[in-house]
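Quick heads-up: it's one chain on its own, the form predicted alone, in structure tokens.
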Amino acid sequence: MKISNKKISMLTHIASQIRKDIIEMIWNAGSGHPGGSLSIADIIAALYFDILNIDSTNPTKKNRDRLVLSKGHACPAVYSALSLKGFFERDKLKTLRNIGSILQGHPDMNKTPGIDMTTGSLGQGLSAAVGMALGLRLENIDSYVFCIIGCGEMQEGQIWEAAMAAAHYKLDKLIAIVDYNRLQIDGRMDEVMEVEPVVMKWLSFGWYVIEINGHDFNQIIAAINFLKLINKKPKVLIANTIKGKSVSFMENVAMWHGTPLSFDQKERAIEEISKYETQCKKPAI
């Protein structure tokens, strides 16, 4: 079932704001990871503004859905969404990576309202998500655990240990999302360490798999809603994305994995993000 044009327009605007926040935050900090933050902006917008059962007035309510950002370096995207949802004041975004700030360079559940798991060491987030899903089952809490994994993370053995455990325990409230932009800090994945065939790997580990365009809200939302219907298996969404999405000089360029922007680059990026939003909102002919 297609979502309404009104909702698509709303989510497009939110994703655009998330992208602008990412650029501004990283420029203010003088460090950070723009490429992989931009690539998950649409997924984050869909999760926080359509899918997740969360409440900014009660961030730790027991029956909330959980989100583990295993690729923790992309936290600016999540920080933006949390501020837009009212978990903390928007002004806090200017303090990214500052000493004493609630917004550190990787998510910290002890500092930031709305963060469910401290992450940063790649490969560990899915294990935490498996533990959360098991814990919720033991407490008879009918909530979902989402885990966003970087494609380079799939080179980590711990990802596959966690995947094996999730299938063994039939964790059908666990949904992993792979941000499959095919780039990592050292370059193209097929040159650094090939992980294909990705779909067949997850299937062989006992997961239910759907592959989508990770920048298409209809596909993101429809896929997650469908995955919720699948019982007795953990589920994974292989989201094909573009690193640096919506900023021409960043798209598909590995250098922007962890490179800050100059002032001129920041201004150009903001302008291009606005143009991309306008382009996305044009009706199909």
Second form
Amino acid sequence: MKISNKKISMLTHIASQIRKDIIEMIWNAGSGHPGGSLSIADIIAALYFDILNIDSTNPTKKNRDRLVLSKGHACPAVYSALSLKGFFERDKLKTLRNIGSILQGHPDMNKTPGIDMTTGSLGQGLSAAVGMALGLRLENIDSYVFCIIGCGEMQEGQIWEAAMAAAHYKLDKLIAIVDYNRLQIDGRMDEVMEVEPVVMKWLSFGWYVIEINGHDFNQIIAAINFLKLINKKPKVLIANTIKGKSVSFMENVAMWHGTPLSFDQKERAIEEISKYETQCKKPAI
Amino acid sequence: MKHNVKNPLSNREIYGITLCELGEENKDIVVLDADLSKSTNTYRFKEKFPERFFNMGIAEANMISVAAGLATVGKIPFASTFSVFASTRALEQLRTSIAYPRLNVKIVATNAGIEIGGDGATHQAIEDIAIIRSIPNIIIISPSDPVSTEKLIRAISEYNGPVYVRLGRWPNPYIYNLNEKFEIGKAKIIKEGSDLTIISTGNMVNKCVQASEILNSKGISSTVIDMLTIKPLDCDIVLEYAKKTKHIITVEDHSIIGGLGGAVSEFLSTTYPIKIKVIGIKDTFGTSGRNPEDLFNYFHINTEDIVKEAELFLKFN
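Return the form predicted in complex with its partner chain of this protein as a structure block, the form predicted alone having already been given.
The next block holds the full complex; its first chain is the one shown before.
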């Protein structure tokens, strides 16, 4: 089913706001991970503003969908979405990474309303998502469990332990999303530690796989809606993305995995994000 | 039969049986194992409640994080494997996915200590107390006999938060009556004496009781304390008997670094500094042995060693 232009325009605007928040937050904090936060901004916008069944007035309701951000360092994107959804006040974003803040450097389920799992040590989130899906099935709760995995994170052996377990237990309410931007802190994945063939790996572990452009809302939403129809298998969306998406000097530069911005860089980034939004909204010819 | 005083079951068998009873009473209890269910005794739960038992295969790290996920949706997971794997291979998962978010997961680790026997150093967890003790938010339980095992497994199922339970492989003789009551965080005084206090845990407690009797026949009167909860340490009891007897010996089937001896030393050094003799495995890996007694002798943690160390300690202090 085609997604309406109105919805695409709304999501484009939200993704743009998330990107601006990411830049402002990390600039304020003086440290953080812009590259991998920007690369999931569109996926996060689609999840929080179209897909997830969640309620900001009741963040722990039992039958909500769960989201585990296994690549926890990209949490600024999620914090922004949660604030836009009303889980907490917008001005909390300024406190990222400060002492006493509800917004820790990596997600903390006990400090931030709307965070379903404490993550940050790569490799553990998918296993936790497996546990959630097993538990929800025992309770006969029909919720989905989404888990966002970094592409470098697939180098962790525990990801494949979890992948094996999810298929063994036929967890068809579990949808993993790989943020496939092909860069990690030390450089290009094919130089640091190649994980290809990624699609074949997930297939051979018993998962249903779809590969998409992770910056195209039509593809993200259509793919997830389609994956929900597949039974008896866990599913994974391989989302091809660009690290640092929409900020020209950050795009595809590994250094921006975990580098804070100067004031000038911040200003330029915000400007480029606005420009990118305008481009996206131009009607296709 | 669960309790047979003449022919006791091992603490891990008592764990498996108790788990089945708890499973009947509380439908939220789920059990995970990493292909060692026959040994850890979780197979008993699997036979009774197959839908609530998850074998995660030989993948301990995944098992511990899956348990964390189950806890987030309101389940009470008991995850079991050998203590060497729970405390080292799956350590970071235990730390970051369970202890840090304070999730309600019970890690019941069996085959702890030098006592396991033939498997040798790779399987002998003699560092687990030290390792787990340094992690915030997690309670460490170390039962000494079938009754304390049963009662403490029940107690932790009602406590909301992360717990690590250390169980051995071989049966331990009964120390307590079947109606004895146990509380998380509370030690037990098994025997009172005035010259010396022996603080012990797990499989060594019974040996300390025997050593205390031998010491008695030699004119040395000793208190024996069973430190059933290692963290949080029962500081009140330690302080009280440090003051009463002025001499403390700790005994454990664990490294002399960072275990029970470490916990008692850390506490007393800042509250009531007296000399402490720490008896345990002396900063060395284990080795294969035909039976636990041979290993206890080899590593000098048997009854006679405790007696000898106690006599020397009192003579020179």
